[in-house]
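Here we start with a single chain on its own, the form predicted on its own, put down as structure tokens.
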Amino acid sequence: MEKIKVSVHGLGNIGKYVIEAIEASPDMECIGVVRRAKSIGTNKLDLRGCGEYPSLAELEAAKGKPQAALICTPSRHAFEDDSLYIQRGINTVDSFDIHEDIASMVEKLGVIAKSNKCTAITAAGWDPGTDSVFRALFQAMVPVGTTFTNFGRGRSMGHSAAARAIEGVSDAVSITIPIGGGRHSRLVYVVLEKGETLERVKERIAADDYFSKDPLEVRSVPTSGELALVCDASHGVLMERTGASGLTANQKLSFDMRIDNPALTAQIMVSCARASTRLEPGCYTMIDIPPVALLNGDRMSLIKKLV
């Protein structure tokens, strides 16, 4: 069986785990990593033997055209990075996590993907992503009711990236703390740039869309080395729904998981890269994708095993 050829764009917290997940997938092959020119030659261990290239053009010249690219850069760069590949007719998968902008992303990427006869899958993480699928299934099972999604306690990669981008911040990590009823607080540890104050940085973080809706605490730590001591990759979710099935009330559903955040996000993205080769041109989220398209193996064998 010919393997699906994929590439990785970016080698941050998610990118290195994406490479591992591809390596563990018998039907997939990583043909290279595209990253910033100044980063070439670093993180050799994280590359796991994959070649690294400063541009898509150089990757294609050396290894050929990938069937799918996994976009492992911050969400605020996702549309630009997705477009780079889609315009070359290459499928993309990203873990875009700005919930209120996902519908707009689907519309904009859908136009580009259809015109270039390829597939884009956006918001392919665990939330948004697989949690979105559980929310959809919960609603199908209990159409009238209320769902609470409670995250953490754990590190949020999207919020951490947003905090690191704040003026005056040298490094940062954001911890999500569940309050209950689908509400959360944010505990942000920051390493300040020289001459910056914690008060000014906290004001900038509080004004950012990632943080403006939740209770916020910002603490300063002296160095990135000390930041690593609180930079736990564990995370989780408890999703609960109560409501009615038909005319029968008091139905209670629950889904609970505790995970390594970047590793699970990476695995979901790799499964979506597989699905991208089985879908018609356009842009999709995970609630659009048949579960069987995510799995390695043929449809009838999977039906016999899982249904």
Given for the second form:
Protein chains: 2
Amino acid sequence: MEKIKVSVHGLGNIGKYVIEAIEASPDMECIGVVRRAKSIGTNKLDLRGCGEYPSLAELEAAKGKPQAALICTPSRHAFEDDSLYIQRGINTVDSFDIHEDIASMVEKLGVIAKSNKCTAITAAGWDPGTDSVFRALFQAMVPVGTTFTNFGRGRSMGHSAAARAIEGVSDAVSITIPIGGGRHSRLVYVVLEKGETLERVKERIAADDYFSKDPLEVRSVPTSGELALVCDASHGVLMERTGASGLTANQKLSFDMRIDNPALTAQIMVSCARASTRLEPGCYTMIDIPPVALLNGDRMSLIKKLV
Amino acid sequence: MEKIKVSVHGLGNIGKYVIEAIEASPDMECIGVVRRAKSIGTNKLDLRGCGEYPSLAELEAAKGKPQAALICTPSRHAFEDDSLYIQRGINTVDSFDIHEDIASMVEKLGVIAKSNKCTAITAAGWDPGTDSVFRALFQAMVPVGTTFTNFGRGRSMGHSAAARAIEGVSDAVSITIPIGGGRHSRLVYVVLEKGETLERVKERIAADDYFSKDPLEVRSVPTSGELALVCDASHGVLMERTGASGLTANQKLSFDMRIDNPALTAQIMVSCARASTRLEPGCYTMIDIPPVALLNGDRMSLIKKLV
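Could you present the same protein in the form predicted in complex with a further copy of the same chain, rather than the form predicted on its own shown above?
To see the whole picture, the full complex is given below, headed by that same chain.
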């Protein structure tokens, strides 16, 4: 059976794990990584034998057209980077995670994906992504009730970036700690700029939109080297729903996971890249995808094994 | 907005909860229950105002054609009862639960559903059903690893029926108790026939295919009235998967639910009846259905709310 040819766009933390997840998929192969020309050859990350190209055109010239591209650049670049591939009729998968903009992403990508007869899967990570699917299934099983999504304990990329942008902070890591009922406290480790005080920085962090609604603790560490000691990739979710099926109350559902964050995100993106080759043209979130389409194997064998 | 018109076929324990779940769905209405002529008017179950009809033809004559029928007869009648509706172009949902025959059900129903331009959703309960979807998602997230589905503590309908069929048993209830690693022990309460001994009955149960592979305890109670005291509808599942995403091990996922068994089965069937009106002709299991199709509401609003 011919392998699904995919490529990777952008080589940060997620890109590295995407290359590994493709390598671990018996039905897929990575034909190359597209990244900024100035980064090529300079990476500290293991490319596991994948060639690097400064543009899609050069990748295509050397290796042909991929069937799907895994977009591993930051969320704010996702639409632009997706478009680059979709305009060439290549499916895309991104892990766009700006929740309030997902619906408009779906609409915009849907238009160009349909007109180029390919598929775009957006918001394909664990939240948004598989958590979205669990929320949908929980609601289908227990339509009346409350779902709490409790994140952590783990590092939040968004909150860490917000803390680093605060005046007087030279480096920061923000840890999300669940405190029940879908609420969270934030533990922020900061490296202060010279002459700055922890009190002033804490005040500024507490006033920031990212932090103003949650309990906050700020701790100072002397160097980025020490910051690295609290900065691993462990994360988790506890999703809980209690409610009624039909007229029967006290139905209790929960999903709990403890994971390496970028490894899971990358694996979900790769499973979605497989699905992208099995769907009609258009843009999809994970709640729009038949789960069987994510898996290696033919449908009837998967039904025999999993249903 | 016009409500989805559905009907119920068969009125046992599941049928009763299906009527309740339809009543609780703002976008659906139950136009009638089809059941054996001799049962009509004799039910102890609350029909909540639904009319009873001895045949689909009489339901149609009185109320018009339903868009989907919820088939609430035992699994061994599912294909025959599904066919009755599919041949009239009416979608069906069943909770067929004979795991080893699901693939052939899908093939047989697929042929007649396509030729009658309607949809059939089979194996739509919690296992098979939503558990199948969780198994599929867990595999997409963590492709290399082991999933254990631990059932219970709760009453097994199949094992209870098997115990009742044993020589010397006048009535029985079998409770499934999880003992870890996807294995189970069985606790069987029996009412003995006159002159029978617990020892002989236990030997026969232990030799039965349903029980021969698992640890077994058999307890005798004097009457069916006392049997009723251990016979409620509580059930549960703990599904656990540990494995690797890409090349990263120690990814841990678990799904835990504690539920009223027939209420959940019925709710899932009703959510599938909604989905049946949104799918292309053919036969589906729950792993074939985009999760968003199960939910009341339009797709973009659901994406905004859940993704």
